[in-house]
Structures are given as structure tokens and as C-alpha cells.
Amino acid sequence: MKVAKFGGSSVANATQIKKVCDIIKSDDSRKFVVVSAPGKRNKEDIKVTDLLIELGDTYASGKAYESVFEKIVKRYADIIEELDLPKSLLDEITDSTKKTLESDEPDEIKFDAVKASGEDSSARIVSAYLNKIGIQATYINPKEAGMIVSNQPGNAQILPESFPEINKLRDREGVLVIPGFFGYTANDKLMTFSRGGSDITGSIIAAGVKAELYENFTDVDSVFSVNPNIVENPKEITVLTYKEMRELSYAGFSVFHDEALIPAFQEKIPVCIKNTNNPSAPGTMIVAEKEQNGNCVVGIASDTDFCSLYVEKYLMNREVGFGRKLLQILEDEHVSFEHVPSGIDDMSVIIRNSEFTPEKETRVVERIQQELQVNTLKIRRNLAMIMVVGEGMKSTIGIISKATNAFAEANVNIEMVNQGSSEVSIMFGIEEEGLERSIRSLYKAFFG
């Protein structure tokens, strides 16, 4: 019994849901099916989640909507008028969308409600396909799958009294298609994971009726060990383990989004990433363990867009609670961290830019120099981060002594390095401008 998951660019257009069920209909085991909303049918396209967030800024704004809303419609239309499936099929999804535009629910609860219109559309298309070419299929919204999830509207978490509902879906016939990235409230409110979340409906199904294997298709053979853009055809990753996905997906690899294994982590679920143009390709396993053979390090993944705050004071080891106070005044503005390197009287807090706007780092810059009287405060954007993964780093000697004679040969300065208590990665902090020169030279380096 298998969970498989599409992603945005494997329901674009009709031929690739043609793809799709080609794919479903190739295996009998595969009786689970996530969705998400329609992707880029090429690079200067737009993904109908965008254009579905268009549409609700738009009318929350007061402004004329139709136009954008007409666009998402001509999306679905064309879909379905390829895949010559029943007119009655957009007219519920065009009523749908705009009853849902027009509810009298809140705004940040109208918002999630819209954003998920676009996974839901495509699951009732590929269902209805699904039953045209003569497969037993049923749509299921997340309410009726058991998707109970916490009351936080872009961000919702999945609740533990979700599973043995999930569970249930065992029991029914035929092939489930279920929309991702999103559930519902014990309310009954529509609540959207955070972007990207279909990828972790998939995991949660997977989890729930207990899958042997959660398939997650998207438009790559598998997870390279570089960015393909900044390397060119680079090592093609065969298995990794959770640790090492979860590690490479939160810095920078955009295949799988960074919270979505944690559902089949937990219930021990090999997951395998395979391309829906090309089904017959191994793909990447992702398992729990693995054999260690030859090369520890697995990948190279990198992210930009951080800043630093640093901060020095003498004696900064023996006043107790430091830290503490530090990151407390960062909680009450609401700004969460990444990484906490730190020396015997100085300390670097990593954020990402996003997170720490102008207003709060003058906020935070006040109350740090008032309330902890530190030495010097120091302020750094601009910074990029790149993290070299594998289990058994820890253990295995001069991985950091090619690393950082990697970033000397690629003449560019490590800004900050921190391992600390992970086994799985060692990260390095470096000005945005030298990204590429050292990504270039750390697969070079540990790849040939």
C-alpha cells in the first residue's frame, strides 16, 4: 500500500495529469493520492497557488478581482476541456472558489481558505480522470480524511487525534485522491499548513494508514548533490537518510519542503522521490539508516537572505543567563533564530532578513544595549549560508580541513563555522557574493 504525492509541476496541464494517472494506474498498490495545486506549465508562467493569493489580496484590498479570478478559471478550464471531462466539473469549482472569496469568515481564515482552493480543484479533476479511464477513484477532502490540525491560519500543525481517523481510509475502495496543504480545525475551519505543505499532507497520510512506501513525484530523477543550476551535472544522490534530507531540504533544497518527513520519520516510512516524466528511474530513497561506504558527505545545500547579530562582553561566560535574556528579548519581538555559535564572551545569533525587519532590529538593538550592557553589538546582512551534510561527519577526520581549504581556493572568507551538537551537517557563514565561487569548490572538493 502506497502513498503518492504530485507536486505543482505534475498537474500544470492536462498532459501532465494525463501523466499522472498513467503513473496511478501503472501500479495497483498505489492507493493513496495527494495533489497540489497546479504549478508552472513553463518558466515564465505563474502557479495558480500565486495567483489564488493575487486574487484574495485583491479583494481583500476592495479592488476589481475578475480579471485575476478569470485567469485562474481559464487554468481549470483548459484542464478540463483537454481532458474532455463534464463542463459541471468547473462550473462547481468556479461557485466554489467564489463563494469561498465572498464568505463572511474573517480575513486570515477567508485567505487559507482561498489559498487551498487551488490543491482541492486538483483533486477533483484527477478524480474524475481517474474514473473516466476506467479507475475506481474517489475525491476525499481533508475533513473527511481525519485532518484535524491546530488553529493557526497559515501554519497549522497536524494533531496526534488525527492518525486513527486517517487510519480509517484503509477500509474504503478504490484510489483516494485527497488535496494537499491543508485540514480543518475541531471547529471545522479550514486551516492551511505553511507554503509548500502538500508535501507534509503526503507525509501525514503516509503515516496515518501506515504505508510501505510514501512516493513523493515531482520533475527531477532524484536529489542531486548539489544545486544543478550552480554545478553542472552533478552526483545524483541514490539514498539518504532522514537526518540528511531533513538537513539539506531546511538549507536550500527546494525538493522537498523541510518539515514534510517528520510524520514519516516517526513511523519508520521510506519515502522515494521520483520524477513524473520519467517513472522508471530509481529515484531517491530516503530511509531511517543506512550503510556507511566511501564518502560521508552526501550534499552540499545553501541558502541566502541572513543576517547576524553578534555581541560581545566581557566575562560573557560567568554572568548566568545570559543567553537566555539574549534570546528572550528576540521572543518578544517575535523573532525565532536559526543558529546560536558562540565563543566565551561573544555570541552570533543567525536570522533570516525576513524575519528581523528594520522596526524590530531597532527594538532589539535598544533593549540589548540597555537590559545586558554588552561590549559591542554588530549587525551583518547579506550572508549566506552553506551547510555540507552526511551521517558519520562527526567522526570522520579532516572533513572540516577540506572544507575550509575549499573556501580558500574559492578566495572567500568563512564569516562564521558551526557544527555543535549536529551529527549530520557542519554549516558556514559567508557573504552572499562568494556563494556560487564556493559551492563550486566544495563539490570540487568532496565530490572531484
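Since the structure above is the form predicted on its own, I would like to see how the form predicted together with a further copy of the same chain looks, so please show that one next.
Next comes a single chain, given without company.
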């Protein structure tokens, strides 16, 4: 049995939904289907989820929300009409959305339910269309599926007791179509996962039913070894390990929701990234373990908008607790950090810009000066991180040398190197200005 998850672009309109249903039809083992809300039909389009967020905000602020509501209804109406499904399905979806909007729940809870209605509607439509083309299919609400989550609106976590319940879905007949992105608390409140959470639902279902494969359908044939906006026609990755995927996702590979695969990983279920628009392409397999072949680097990822907080103090390395106190100040101010390169009398903390707002910076700087009596304190913005990823890299002599040569050839100064903990990646910090040059040079070195 396989779990197939279809992203927003795969259910953006009737044409796409037909492709989805053909894919399901072509393989009997695709028993569990997880769908996102309809995505963009073209570059200028707006995702249904974004319209739903606007709807929730407008309604809560007491302004006229009808035009947004109409836009959403229009999206469903077009799809239902083109798929030649009964008008009653549209009424059902419209009524349910309206009811959610007008409920007495507190705003935070209501927002989650409004946001999640996009996935819910997608699942109802796909299920109806499957039945129409002769495939026995049932819409399954996450509550019915047994997806019990923590009480954290917008950032719900699956609870372990869900998995035995989800496993019972194996005994149900036909194809089961489940909306992504949300679950229910033990008290029956709908809660969404973090953004992009349909991947999480797919991964949870795959773990729960102990699927032989979790197929993640998107709009690319496979995962690229490097950002195709920087390097033209880059090499496709055929096999990735979980660890490699997680490191790549961290640094800007947006194919996957960062944490989504963890439930599947824990059950060692292989994952395949496939293209709804080209389902015969083999895609990229993500597995627990793989055999090592020649080139142990599989991908080069990067991300921008980092900053560094540098402190210097005479004899810092003799002061037991200095590092801990510095991190304590950041924790008190709710600033999470990425890396802590350290010298003898100095220490840097690498932080994402978004974590380190000007207000937080002011408080942190003040506290460091007062509490730690440092000699120097400097903050640098506009740093980029580049990650070279691959299992087996750690024990292959010369990888870091190849990488650092590539930076030198691109005439880029390396501000930071972090190697030594992860066995599957080396991280380099540089000024954002040199990012594209560096990536191209690294690509040439490892894949050229």
C-alpha cells in the first residue's frame, strides 16, 4: 500500500485534478491520497490558502469580506463545473466554509478552521471525481482518520496515540482521500500544522498505515542538486538519504516542508518525489540508507538573511560558563541561534535575521554589555549560508579542500566554516554578495 500526496499545483484546477485521478487509477496500491488546497494556476494567481487567510482576517476586523469569499467560491465552482460534478458539492463546501467563518469559536481557533477548509474542500472534490470515473473512493476527515494533535493552533504536533488509530484505515475499502494540513485535539478542536503541513499529513498517514512507499507529487521531475535559478539544468538527484534531505531542506531546498518527513523517517518508509505532470519520470527516492558510490556530495543548498553577533573578551576561554550565559541571554529573549563558532577570546553566534529583530537586538546587546562585560561586541547582517551535503563526506579526504578551492576560484572570502558535528554536511558562511558566484563554482567543482 502506498500513500500519495498531491501538492497545491496538482489540484490547482480541473485539468490538474484529472491528472491526479489518472495517477491514482494507474496503480491499485495507491490507497491513501492526501491533498493540499488548490494552489496557483499561473504566476499571478493567488493560492486558495492565502485567500482563506485574507478571508479570516477581513471577517475578524469587521470589514466587508464578501468579495474575498466570492473569489474562493469561484475557484471551487470552476473546478466542480469543469469536472462535471453535482452542484450540491459546491453548496456543501460553501455552506461549510460560511459556517466555520460565523462560528462562536475564539478567533485563533476559528482562523485555523478557515485556513484548513481549502484542503478539506480539495479532498471532497477529488473523492467525488474518483467515484465519478469509476474508482471507489471515500473522503476521510482527519478526525475520522484518528489524527489527534496537540493544542497549538497553527503549529500542532501529532500525538503518538494517533498512529494505532491511523493504522486501522488499512482495513477500509477503496481509496481514502484525506485533506492535508490539520488534525483535531482530544477536545475536538481543529488545529493546523505549520505552513506547508500537507506534507506532514502525508508523512503521518504513511507512518500510521506503515506504507511501502510515500509518494509526494509536486510539479518537478525530481530534486535538483542545486538551485536551478542559479545553475542552469543542474543534475537531478536520484537517491537521497533522510539525513541528506533534512540538511538540504534546512538551507533553502523548498521541495519539502522541513520537518514533514520525520514521522515517515521514524518508520523507515521510503519516500519518492514525483511530478504530477510527468508521472512516468522516476523521481527522487529518499531512503534511510544508500550505498556509497563515487561522488559523495549530493547537493549544494543555500540560504540568505543571517546575521552574526560577535563578542570578544580577554581570557574568555578561562571563564567557565561564559558561553552558557551568552546563550541564556538569547534564550531569555526568545532568539534561537544556528551556530556558535568560537575562538579563544571570542565567540560568534549565527542567527537568522528574522529571529533577531531590532528590538530584540537592543535588549540583547544591552544585557551582554551589562552582564558579560565584553571588550568588543559587533553585529553583522547580510550573511548567507551555503551547505555542501552528502553522506560519507566526513570520511572522504579532500572534500573540504575541493569546496574551499571553489570559493577561492569564485573570489569569495569564507567568513565562517562549520564542520565537525554533522556527518553529512559542511556549512560555509559568506557575505550575501558572493552567493551566486560561490554556488556556481561549487557546482562546477562537485558536478561539473
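Numbering follows the first chain given and starts at 1. For the two forms, the rigid core is made up of the largest set of C-alpha atoms that agree within 1.5 Å on superposition. Here the structure is a predicted model, which is why all the values come from computation and not from measurement.
Engineer: Taking the rigid core as the reference frame, is the Cα of residue 313 displaced by 2 Å or more between these two forms?
Structural biologist: After core superposition, the C-alpha of residue 313 moves 2 Å or more between these two forms.
Engineer: With both forms fit on the core, has residue 234 moved 2 Å or more by CA between these two forms?
Structural biologist: No, the C-alpha position differs by under 2 Å between these two forms.
Engineer: Core-aligned, does residue 324 move its Cα 2 Å or more between these two forms?
Structural biologist: Comparing forms between these two forms, the residue 324 CA shifts at least 2 Å.
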